[in-house]
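Here we start with a single chain on its own, the form predicted alone, put down as structure tokens.
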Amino acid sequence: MFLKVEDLHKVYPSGTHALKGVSFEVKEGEFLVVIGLSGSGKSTLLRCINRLHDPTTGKITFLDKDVTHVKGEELRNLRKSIGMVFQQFNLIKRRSVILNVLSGNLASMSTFNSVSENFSEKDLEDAYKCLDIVGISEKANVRADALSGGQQQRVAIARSLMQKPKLLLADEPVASLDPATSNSIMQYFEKINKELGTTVICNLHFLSLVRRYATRVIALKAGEIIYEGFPEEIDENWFKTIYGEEAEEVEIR
């Protein structure tokens, strides 16, 4: 099994019980989308998987290894295999696009080379390949803060690809973008999934995007899984169950 989450709980110091016994499995090559209202536990789930947050109880198995409580070198090695794309692009705005992408490989570099920015020809070649994948290599020497929001998110995706991740996590990657740009960004995740064979787990709000890109869907509500299945099976009744009786679906084309 590629990824297995078993009875996962996360309780924050504030007392908030963000995840309540979440269990599911992910096969290699899937494009799994997690949906639910804000505060349902979607972001906490992804951050527990890549161990930005420590689970309170439960078990996470990745590539047949228990990674629930790994620390130190084991944790660093885990994060090399798991890329992460955030809603807020987290770029170094005053630096060039290519330097931002190269920063995705810092975990694999020596301290001296990373501090001195002593990048090899292979590093540079890989960085340009990652920019090519998201169609933005012509912006390599432009400052990140000179780009549009959609372009910045493409740089963030390219940065995550520098790790050559086996699993790519995306936490609301289009929430800060306009509808037209949102669809184009999701196409790059689809490309990475289908052409590179990278397994993707993505948090999304808009069901029109979910139906277009997901191979399978999990819905969270108040920290619990209330739906697991195929996107086309989410009818109006399920939509109301997941988002509430007053919710109305917004479509992105």
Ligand SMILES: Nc1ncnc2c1ncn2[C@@H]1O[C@H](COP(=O)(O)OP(=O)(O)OP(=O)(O)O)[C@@H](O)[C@H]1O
Given for the second form:
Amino acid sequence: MFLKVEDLHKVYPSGTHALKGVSFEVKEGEFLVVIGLSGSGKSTLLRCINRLHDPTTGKITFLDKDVTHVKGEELRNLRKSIGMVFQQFNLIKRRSVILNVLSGNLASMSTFNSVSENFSEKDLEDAYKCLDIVGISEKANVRADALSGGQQQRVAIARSLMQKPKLLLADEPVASLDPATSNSIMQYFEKINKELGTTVICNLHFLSLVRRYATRVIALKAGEIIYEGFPEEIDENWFKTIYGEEAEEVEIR
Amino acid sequence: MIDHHKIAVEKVQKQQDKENSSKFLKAILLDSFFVFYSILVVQRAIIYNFILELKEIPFSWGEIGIIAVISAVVGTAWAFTKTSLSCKLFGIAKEGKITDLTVEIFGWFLFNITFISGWMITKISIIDLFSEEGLRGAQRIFGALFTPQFSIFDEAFFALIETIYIALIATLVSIPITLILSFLSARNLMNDNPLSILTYNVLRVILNFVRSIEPLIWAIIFSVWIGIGPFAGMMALLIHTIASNAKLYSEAIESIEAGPVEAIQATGANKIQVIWYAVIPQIVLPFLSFTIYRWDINVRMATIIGLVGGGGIGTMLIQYQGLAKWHEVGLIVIMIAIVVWLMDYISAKIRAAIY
Ligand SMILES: Nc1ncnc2c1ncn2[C@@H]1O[C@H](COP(=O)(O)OP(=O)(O)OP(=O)(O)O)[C@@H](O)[C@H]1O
Ligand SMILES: [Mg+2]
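Show the form predicted in complex with this ligand, please, the one above being the form predicted alone.
In what comes next, the whole complex appears, and the chain from above leads the way.
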């Protein structure tokens, strides 16, 4: 079993019940897209998988192992095999692009070597390869905050590739980018999914992107899964169920 | 499935109940204190002192005790109505006209009695400020300032250098110690296990305590401990610098962007790696800026500390003041002013440059 989520609940200390019994499975090599209105629990779901948030109850199995409550070393190993890309890129702004990419590999380095920034030849080579995959190696020595949003997101993807992840989580990776840039970023995810065989779980807002890139879709509404199926099956009716009667589809090319 | 839902909700509900009852307890205490304070101020400062104009204000613990008991009863009863000032402050008051009215009336009442009694205690007197004798004193001191005695310039100059160095050493030595303490007292780094939460809380209490004692008082303590002189002054500044900068640093750590920290955590990095890669790059500039600013503050404080035996220009100033040599005092004051102004200017320039 690659990833299995069973009856997952998440209640925040504030009292918000963000996930109410979510269950689904992901097979290796899938490109699963999670859709749903703002506040429906998409980010919470992804963050429970790599345990940036602790699930309140329920069970998560990753590569046949119960990871719901792992701690310490085991938790770090879990996170090492799961990459994550964020809406706000979350790069270290004052450092160079290449250092940002190298920081994806910290879990494989000793604490001493990482604090003294003593990277091996092989690590550097790998980092450049990851930058090549997202086509931005010429910016290796530029400060991260000197890049445009789209470029920063490519660096963030390279950082997560540096982990050689089995699973890549992407939380609305294109929500703060313009339509053209969005498409090109999504194409990198597609390439990683198809060529490197990395399983991807991605939160998205735009249905046109979903139809184009997803192999399977789940839709959340108020913390529950209300739809699970293939992207081409989402018709007008489903759309209105997921996003509400008032909603109208926005095209993005 | 329903069960899980219930368990989850109950978990959170319990936590909230606990929080609310502790808030209510605090509200009872605070309301009792408000009542106690009002009775005392009205009785002692306003009635005895101002209206009856008693020379000797009667004092007995029995009376205070009775007032305390009355206040506790009234305060508790008031808190139970859920319309009190403290309930409002802790956010557990009933919404409505009565609450708004009590809060407004009592708030104003507290402010006014405090202001009136404060005015009386300070013995504010326009007469003293502009009396003939007062004006003559002012003339003497200002006159001396404008006719400084330059024969002690060399001595004052070296004393000033001593002061600047005392401040510099105190600031430099504080840096590594402050750094370590600030990480240990930043909430967002110290919330993952009971031991770190304990360390955080203990450190916070100690730092708050040390900081609440002014450098001037630390200087008195150290001049008794290790004898009058520059070393005592340096130690006083060092202790206070560590305590106040540790707070500033740790607040800077607490207000960093969470995003990069999460991103590095998500790669499976350990705590030290997360601090090195995601926390430190975000705090170097504020840290540098605080530290330079602190050097500037320490130069001023070193002067004051000298007054109680911390060495440097302050010690010299107090000696000449004791001898009533006003023209020498005038020179020293002018030199201090120039150095303080220069430090202020330089530190502002440096801080502007690093951002
Ligand atoms: N750290 C948190 N503490 C408390 N409540 C939170 C936290 N994060 C999210 N929530 C709440 O949980 C619910 C689900 O939020 P979540 O961020 O998972 O939604 P989302 O589907 O990702 O929305 P968006 O599209 O706006 O990103 C919301 O009601 C939100 O307010
Ligand atoms: Mg979200």
